[in-house]
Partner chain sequence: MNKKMLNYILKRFLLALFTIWIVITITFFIMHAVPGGPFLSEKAASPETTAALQAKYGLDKPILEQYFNYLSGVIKFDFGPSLKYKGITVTELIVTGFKTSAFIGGIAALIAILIGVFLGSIAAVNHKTKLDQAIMFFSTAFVALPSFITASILLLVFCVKLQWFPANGLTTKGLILPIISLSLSPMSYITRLTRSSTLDVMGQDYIRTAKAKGVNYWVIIFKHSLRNALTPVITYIGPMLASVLTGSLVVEKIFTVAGIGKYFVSSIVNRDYMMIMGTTIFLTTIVIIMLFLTDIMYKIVNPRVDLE
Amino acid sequence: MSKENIISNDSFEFYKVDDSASEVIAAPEYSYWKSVFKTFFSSKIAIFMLVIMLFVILMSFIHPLISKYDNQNMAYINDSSKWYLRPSLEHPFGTDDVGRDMFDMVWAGARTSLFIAIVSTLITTVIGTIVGMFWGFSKKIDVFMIEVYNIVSNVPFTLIVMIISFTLSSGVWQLIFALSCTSWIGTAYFIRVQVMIIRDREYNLASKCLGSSTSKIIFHNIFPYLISVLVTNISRDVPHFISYEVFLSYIGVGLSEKVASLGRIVQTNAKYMQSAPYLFVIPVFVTALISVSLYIVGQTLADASDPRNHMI
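Give just the one chain, in the form predicted together with the partner chain, as a structure.
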């Protein structure tokens, strides 16, 4: 055997095995939230409404900090030169019958209204979701809760809110209580139905067979699925609660004169519809902007966050 015929390692070129390369998946990368935002930002109306919504929210929460608006400060009550000033550079929304700056007043009012709506929605959603998830799982809770739901859902919500806020008299926290007192039952029922639909799917059965506890199945397996449902609910609740605040303050049971709120501003200025329309139009317009922008952004986000609408 000649020396040339010996097969040694030198005759081969070795292929380098890269373990990390085998981990790469050839399919396009999918991330849930990336997909949500991609779908959301493909709608031009949604982007436009998002800009309006952010502007309104920022203005209502930041402007009152700068202006330090106080609804009870009547510094110009005796200075008729400061009354009923039409909108100008100095007073972008004009001044009212006692010389208060409407620009400061409207944003302070929007802050109160938004605060009430957001806190009530938060309470409704958190209590409703937790109760609803256990409701959907437990037969014992179901027997009792379904009767409570049948009774409460048969009584008009407007009447419940009006009677409760009338009984408790006016105030921010009283109003929040009136708004969230029974509304969580509706959310809980909604969640219950969703949970009942998905709790018996194969992946939950598998999870149960592998020994997951009920609360783990609820919070790990089912909760993520509910996000889109919750977003839809929230986007309906916030404008809904704002309209209740506005209406209740308008008829005089929601909030007192001491706090600026959109409802109070509209109510006190409704009588100037003819003589000084800007006093009435501007707060009505701001309320409309808040409701519509919140609702449309929420609805689009809800559509976008539904996993069934996602395409890779």
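Now the other one: the form predicted on its own, given that the block above is the form predicted together with the partner chain.
What comes next is one chain alone, with no partners or other molecules.
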């Protein structure tokens, strides 16, 4: 027998069988929040509007600190040469009828409007979500709350806000209370409907049979499915409250004349639409920019929060 036909044991390698290999999933690893951000940042429009939104928010809260703009003690400028100056490098938004820099006023007003809208949205969302989840899960609470909702929803929201504002007088916190006093019930009803859709699914019934408490089922089994719904609601409420603040300030309700807000600036300069249109157009444009950017970013984030839109 030739040497070529002789095969030694060193030419072979024994194959080791790994029983755990059959349990390995071939699909790529899935991360919810990683998929959320991947889906969100795949939209170029959303990225562009996110940059605008962040710029506006940062300018609204940082610039008034740098400019040291004081809502209460902003003195009029007696030098008539500084009145009605059109936008320039020195005054990007021009000056008003008493020489005040509109650039400082607009960002101070945007800070007030954003603060009112964000705080009102947080109050409305937190209260509405908690009440709505228990409302949709408990049939006993549903009997009582549906009557409350029918009464409140039949009264115009603007009328309620105006009455509360007149009763409590003018002020930022008074306006926040007026805006969020009854608006939470609309959010609660919206959440109630979403909870009723998923409350009787098999895993919830199984949890209940195994002795899980109502609060545990609500916050562990139901709440995670409401994230995209809540983001959608928030993206709608913030521009909604900004619009209400602008409207109420425009008609002279909610905030005093000493407090700078976008609505108050628009209301004050509405009479200059023909003689000095920049005094009216610029604050209106900033208001629209804030509302549109918040809405688009919020809606895109809401879509990205839905696991059905995630691509592995």
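From a predicted model like this one, the values you see are computed outputs, not experimental measurements. Take the two forms, superpose them, and find the largest set of C-alpha atoms that agree within 1.5 Å; that set is the rigid core. Positions refer to the first chain, counted from 1.
Core-superposed comparison between these two forms: the Cα of residue 146 travels less than 2 Å.
Comparing the forms between these two forms on their rigid core, the Cα displacement of residue 227 stays under 2 Å. On core superposition, residue 210 has its C-alpha offset by 2.8 angstrom between these two forms.
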